[in-house]
Amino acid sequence: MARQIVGPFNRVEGDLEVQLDVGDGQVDAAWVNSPLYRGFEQILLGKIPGDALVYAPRVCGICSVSQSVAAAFALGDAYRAETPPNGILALDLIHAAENLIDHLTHFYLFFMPDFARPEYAAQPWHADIHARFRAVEGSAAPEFLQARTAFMHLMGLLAGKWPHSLAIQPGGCTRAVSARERLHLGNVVGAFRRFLEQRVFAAPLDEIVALDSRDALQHWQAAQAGQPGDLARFLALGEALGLHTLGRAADRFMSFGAYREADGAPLFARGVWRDGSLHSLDVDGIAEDVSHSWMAGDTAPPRTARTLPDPGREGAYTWCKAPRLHGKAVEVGALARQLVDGHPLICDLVAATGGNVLTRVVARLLESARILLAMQRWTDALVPGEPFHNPAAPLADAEGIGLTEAARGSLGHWLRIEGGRIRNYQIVSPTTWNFSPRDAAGQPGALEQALTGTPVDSPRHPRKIAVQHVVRSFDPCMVCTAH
């Protein structure tokens, strides 16, 4: 057996490091080390409530909408805030804004150029992918960039700017849009939907969302030949080197809800997926083990928490925490998603593969078509004159939590507020779920168990190139892990 290190890994935000333990040609073992340690929770403490909706969003420069919602729902959850329709549909159209972004600039800038690698230079379909998406240069990343620079006027008109707005604040969004205003933005989203039709599916979004089944996907993909679009590229390259083999972990699966529709239901569905069927969250079952990890104390709740940096602890080989929902790791995530929202694709798919790095990349994708589509309606349904936002009347005491979804899974923010000041705050990010080390009963986190049997030198997947696959399939954000 010899042991190597993946990193530190590039196309991805943050600092990480893979450390493998390779037996027979493939993973036996991973450790996975998020090296940058921040202490924004630690920041926060002694602050005015108010401070999260400022400091929190910096904990990342690529998710900070879904930081300020998750800071303005825990602040809103405090203060017991009313949130008027207008405020829930802004501050919806700015979230998924952000996680549609995300969800493709994933897919174009950090994760399909590995495949147009030398390594895959004697595959039948390489030529095609190297000039569609090499790195910088291929074809795909200029019209992308053009199309999300364009689709990020929405902010402008909506948050005011991007990163870091703050627009967003618990009762809505302080932006008003006058009824002119409202035409532009579903000229914005209009124009994007055109992108997502021409360009990534070649084919109608309606069409993509209809799929509901592994048949009724490898059907589509067959009739796209000779004209493919970017989710038929990649399935046909997926097919080709197994990736549906690749990046298995538990399958199980945890996601908070997704945007608030006006009557107060989310778009997508909260819930757990285990042993094959949907059950219940019970948040109260989150708690975060530091046994392997450089914290002092023990296994807590977030809402009593503590983040003291303890580097010196004994086992321990990562700044990144162990979330865990009732003593077991869970998967987060656009797949994670899509399955407890039961949508007959992923289902499908699922059951016949497990979850893998061919089935998240299709649940990205697959969400990217339903928000689109969501984001029309929403557009249409502000109302302009009126409020778009209620302000909250500040308690001196008070808890709150806030519940969300990043493009990468699972946010949740646990407040506590004494004498008009944060007394604690605790931020569990979604790449903190995945990302995990082992806990105290030494259960590795997802991606730890993704990375087991992955081939690191196979004539498929020649040089570890299948580790840097089943990584990036998660979409990793380490400034959001070691916050």
Given for the second form:
Amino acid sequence: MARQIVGPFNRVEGDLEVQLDVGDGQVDAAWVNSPLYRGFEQILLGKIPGDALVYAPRVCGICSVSQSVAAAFALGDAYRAETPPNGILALDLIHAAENLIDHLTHFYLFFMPDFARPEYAAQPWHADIHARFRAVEGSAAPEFLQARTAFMHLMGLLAGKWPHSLAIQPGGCTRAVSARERLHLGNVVGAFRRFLEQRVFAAPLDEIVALDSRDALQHWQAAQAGQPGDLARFLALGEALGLHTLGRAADRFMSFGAYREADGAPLFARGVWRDGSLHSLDVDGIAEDVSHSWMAGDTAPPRTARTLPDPGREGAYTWCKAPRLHGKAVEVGALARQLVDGHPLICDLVAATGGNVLTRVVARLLESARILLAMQRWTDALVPGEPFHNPAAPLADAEGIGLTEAARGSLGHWLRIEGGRIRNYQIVSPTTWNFSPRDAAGQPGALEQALTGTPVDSPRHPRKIAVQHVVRSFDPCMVCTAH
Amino acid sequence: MAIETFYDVMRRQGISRRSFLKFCSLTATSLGLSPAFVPKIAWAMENKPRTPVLWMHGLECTCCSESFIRSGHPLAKDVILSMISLDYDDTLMASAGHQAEACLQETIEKHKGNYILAVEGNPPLNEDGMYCIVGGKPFVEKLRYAAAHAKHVIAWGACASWGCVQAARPNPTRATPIHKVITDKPVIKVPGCPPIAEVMTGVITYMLTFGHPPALDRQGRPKMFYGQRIHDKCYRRAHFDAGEFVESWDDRAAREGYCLYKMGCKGPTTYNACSTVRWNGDTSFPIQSGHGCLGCSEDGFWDKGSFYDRLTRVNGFGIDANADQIGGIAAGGVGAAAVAHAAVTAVIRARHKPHQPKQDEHHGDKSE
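Mind sharing the form predicted in complex with the partner chain? What's above is the form predicted on its own.
The next block holds the full complex; its first chain is the one shown before.
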């Protein structure tokens, strides 16, 4: 048995290192280390509550809107703010745009370039994949970046700028959209739909979201031969490399639910998926364990937890805490969201092969199609002239919880206000769940579980490249993790 | 072996001569240079060897990278990426792990004294740098080493330039701006949280083209982008001068485009290009979304009271005096300064009739 370190990882957000125990050609055990800590939860103490809208988003420049939404929800919950329908739709649009773009940024700039690496040079598909996906220089990168830049005009229109937009407030959005601007928004969303339909899927979005089983997906892929879209390219790769056999964790999934339709129902449902079926989520069952984190203290729910760094803690190996739901590690992300929401394709894929590298990526792309269709609906539903924001009076003493979904999974902010100041602020972000260390019971986090059994130097996956696929399949965001 | 030029790199990427010349002309425009500079830029790009750029990440949130790769102009999709080629960049480069660290080492060795070091984020100095460990070493060591052999050092964003919100009280990690660690050469600061994409590409294009940094102000910021306040070119300025203010988000005044000063806008004391270059492909900037400016390009913007407190001192007339001093109107309480400033502005306008200046010309192009 040999102990090896993989990292520092690049093409992830922030810094990441993974330690592996390797024996008999595969990973026996893994330890995930987030080596970066900034102390947001310490900095927020004593601040004016509204200032959390500026601090918290800066936890992450990639999903700053998700952090804004969680902070606005927590403050809105504390102040009992009522958001008008236009405000809900505007927040949905801003938030969905970021999450959608995150999925595709991950696919094009972070995940796919690994298949263009020289380790696969002998494979029959390598020339095509190399031409399309090699880092920075492949044909896909500039195409995607251009489409992305144009799509992000939506952020300018609705939120002033991105990243670190400011328009998101408890009670709605500071930006009222005029009839002319609504038209402009429609054009921006429509143009991105064309990119999805021409490049990502090479198929109408309605056809993608209607795929309802593993068989249907395989038939669809077979029918794509000729000028395939990038999803079909990936599916072919997945078959050739057996990506469905890599990176399975405990198959316990959680979603806080995301986006609100005009009738108040979430677009993606809240819940927990475990032991092969769906359950309701008990938010009070969440607690963070710090037994293997460079943190002082004991296991505590985020409502009362503190964040106190202790770099000398015995047995610790990361800045990341270990959040658990009723004592269990869960996996979060697009796969969890689509499974909890009951999308038939994802349910069928998970029933067949569980959560793995392939299903995580398919779920992300499927979700992109679903989000875009919802965005078109929401744009049409905006009513220029009606309010976008309802003011709520700040309270001197209050508590609030803001739960939402970032691209990478469930994000929660827990806030307590005393005497008009922030007395406690705890952030539990997606990669904290997925990349958490072991807990007091010795239970590894989702990625640590998923890495166990990964081949390190097989003919199909030479030189630890399978480890890279598994890690990146979670779309890690390390700056969020320890914050 | 002939040394590659930027133009060679562009050609290799299949960029046409026509696109290249368009790029040169757009660059000149974005840098505020006259059309006479277009052939100079073209000549430099065709003849000068490509300068390698190392892009390192310390304590940060990656918003600067996000801003940079979203640059809509000029031709970011091909040119910027090929131009700087990101010889080493944690977020985008191809190689991984120790291979990536080796690549960093190799680039430094090969181009000693001749590369640009661009730093996003900063080193935390508490606990011997333990709060940011990269490749088993504190980031501050990697930063010192790479800076020692760099030709120029750029601080991207508020983290590298000033510390930013992670350095807010009580600054638990002792996040430290890079100029306090790199003391033997000037640090070109491009602050903002994040900086505007076009400002970042503009600064780097200038340096690659001319081989030296653009003119800097006393704080080390390029004057061409940080020479004016948001307030000077704000499209809501007329309402400030008229004393017309937003009182609540999305109220009637907000929809009329009234001034956000009472909502905490820091535009009057913030030097940046948001109100001229704007964001996300020139679509907007924070004030246009109905929210005030945070002042995110200014040193210490995070520790100056709540972001939603209004300013009590507003420089209204160039930078040499503030509203309280001009006109000698007593401006005691919070908010009074703006009223005073507005009143004085009205007086000055009246005095200057009949050639009442257009709003944009009000403070001239006083860039310093």
